[in-house]
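This document opens with one chain alone, in structure tokens, the form predicted on its own.
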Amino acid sequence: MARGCSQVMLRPRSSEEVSRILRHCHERNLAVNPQGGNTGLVGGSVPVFDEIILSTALMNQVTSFDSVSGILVCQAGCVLEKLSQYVQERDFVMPLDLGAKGSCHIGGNVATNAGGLRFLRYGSLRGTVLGLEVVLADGTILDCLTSLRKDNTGYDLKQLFIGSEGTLGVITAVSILCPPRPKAVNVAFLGCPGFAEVLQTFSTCKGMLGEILSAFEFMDAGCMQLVQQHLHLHNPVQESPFYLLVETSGSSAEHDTEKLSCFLEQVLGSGLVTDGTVAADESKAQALWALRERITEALSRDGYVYKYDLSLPVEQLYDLVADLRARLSSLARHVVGYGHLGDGNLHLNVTAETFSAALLDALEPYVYAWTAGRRGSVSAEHGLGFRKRDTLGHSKPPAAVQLMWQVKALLDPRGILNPYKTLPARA
């Protein structure tokens, strides 16, 4: 966990107040650390050297919601879970869902281009965010808060700020497209004998469930052991090397249940899956999801955790886990893998009794070089922040990194916005 401190925290309520703060700081060359719900895992929202914290916590108002188009406009400090409740009452859902939804802010989600559990169905925030209001380093308010689905005029400037982790501007408001709330949701939990069968099950799943497939999550036996040991959760299927959580969302319960039944019959009959269960009600569905969503909590109780958020070709997604188990041997307590198989995102976690410099040296830069060798990404959805900014070169060529620095210099020439984050230290 990244830690920092500051003598000053400012909590504006509007973009105009943010503008005045940044104008003041820009004129006096004062560094600013934008902060939302502070739920990030790479230190992106934590001050490094006593930067002024600019919190969006009081910017928590919904501006408008169109019940025909499903377009929500709100301030950046709105908590994701509260937005989810707001739109669900109007028969819509937010296009992203995260384990930290109870405290993370929508502005922080956009600033880090958060992925989460609904990525497979609804895609990236780069597609669902329609417009942004951003305050630049000198206090200029950039109002690109459009609610249009199509706008092909000039450069799409909002994309500069999505995933920029507060280094180019402070997001103060968001316009986002919310899909209709599914009328029928099914959750199945399955056991698989090997990762080859996991991949074949995924291929079968895409072919047979198609448009109603909304989540395809995987976890290994090590993850199951940890949630059982530390959280006392129940494994609803027989012990297996791998487990899958499959969710469908659609408009017809009868239609979706029939498709899911045909899929389960196929994978069980072919031996791809050895055991499975389907949630009969919402409480069981939540219990099945808890097995996947609470892995992070179980890991935190297992000792010191080294976390890696990687994007890899799906067919090679688990190879690194097996590789590291052999490489680390007795240095590590557990080496486990889980994640969003549907979008090629591996959450690799290594635990030890306490922090070990020898273990860290065995992990880094080996994990990043291994990922780069498969043309993967060293950050699938968590961002780079402070802790991983120097790994950018493993995923982006020098020319791209240089161009990023030029964009930073253009929008924040004095370097006051979230310094020491995202971009690597210059020689």
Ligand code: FAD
Given for the second form:
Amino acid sequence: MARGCSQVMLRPRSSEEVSRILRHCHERNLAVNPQGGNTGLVGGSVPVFDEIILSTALMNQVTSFDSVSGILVCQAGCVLEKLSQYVQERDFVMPLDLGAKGSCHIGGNVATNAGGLRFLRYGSLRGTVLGLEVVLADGTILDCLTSLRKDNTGYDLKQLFIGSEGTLGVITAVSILCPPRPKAVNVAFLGCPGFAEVLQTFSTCKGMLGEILSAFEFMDAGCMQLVQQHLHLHNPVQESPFYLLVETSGSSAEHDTEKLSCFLEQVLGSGLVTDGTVAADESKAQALWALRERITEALSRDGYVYKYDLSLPVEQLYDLVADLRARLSSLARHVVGYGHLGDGNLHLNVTAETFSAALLDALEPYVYAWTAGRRGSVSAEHGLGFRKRDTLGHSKPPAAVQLMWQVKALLDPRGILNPYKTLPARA
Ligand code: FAD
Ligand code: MLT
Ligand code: ZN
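Return the structure block for the form predicted together with flavin-adenine dinucleotide (FAD); the form predicted on its own was the one displayed.
Below: every chain and molecule of the assembly, starting with the one above.
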């Protein structure tokens, strides 16, 4: 857990107020930590020393919604779940969803380039965010809040701020493309006998469900044990080494159900899947999703958690979990793997009763070197924040890191925006 000791939190209501705050801080060299819902997992929203917290909590207004194009324009402090409800009432959905939806802000989502549970279907925020309004370190308001699908006029500056974790500017408003709300959603929860079968089920799934597949998530038996033990959730299928959550979203219930049934017949018949259940109603679908979405919460109740969020070639996604289980043996309480298998994103988590330097030494830099050895990413979707900033070099060459420092110096020459975050500490 990252802890700071800030004495000031400011909660502006408008971009103009953010601009005045930043101009003031820039003139006086005061460090500022932008903060959304404070749900980030790498300490980016937590002041390290005495940074002023600039919270978007009161910037929570929807500016406009176009019911033909599905383009939503809103302030950065809108809570994701509230936006989801807002667009669903108008027959659209947000292109992203994540377990922290009840607290995280859309500005925080964009600042971290959050991936989440709908990435497989709707892709990255780098595609769905159409425009941003950003206040720069010196208080300049940069209005790139367009709502155009296509715009090749010059450099696409908004991309610089997507995933910049509050180090290059404060995002004050977002224009985002929302897909139509699918008329039919099906959720299946499956048990698999091994990881090889998980991979084959994924291939079969892509082949048979193709255009209606909207999520392919996995969790191992250790995760299931934790959600049962700490959250008293019920396992709806036979105990298995791996579990899969498959979601389809489409426009015809009859067509989708038939396709899903054929897929289930195929994977159950061939032994790739040993047991499965399908949600017949919304509340069962939510109960199945809870098994996957609440793993983070269950882990936090298991003791001290070492969290790793890795992109890896999908065939090797689970190798590191098995390797670490053997390597750490009794040093760890649990070594578990879950994540967005459809996106090649593993969440590797290790728990212990309390923090242990010996366990940390056994994990790092081993996990990062292992990942770099397979040309993976040491942060697939959570960012680097405070906790992971020194791992950047495992996934980016020195020339890229150098260029990042140059961009930082250009946009924030006095280094007031979220210092100590994202870019590595310099010797
Ligand atoms: P914060 O935590 O407040 O801030 C995160 C970073 O963004 C900080 O560096 C902060 O300085 C910066 N920031 C915040 N707002 C702004 C702004 N307006 N302008 C500039 N910078 C800003 N992430 C995923 O990618 N996929 C998941 O599936 C996922 N699931 C999660 C599930 C749980 C239970 C939890 C607790 C977290 C999960 N996350 C996931 C982590 C994820 O990064 C965040 O939940 C979310 O995107 C952060 O939004 P926030 O508003 O809470 O931002
Ligand atoms: C998830 O997919 O559940 C999140 O990214 C949170 C986590 O990794 O714990
Ligand atoms: Zn995730």
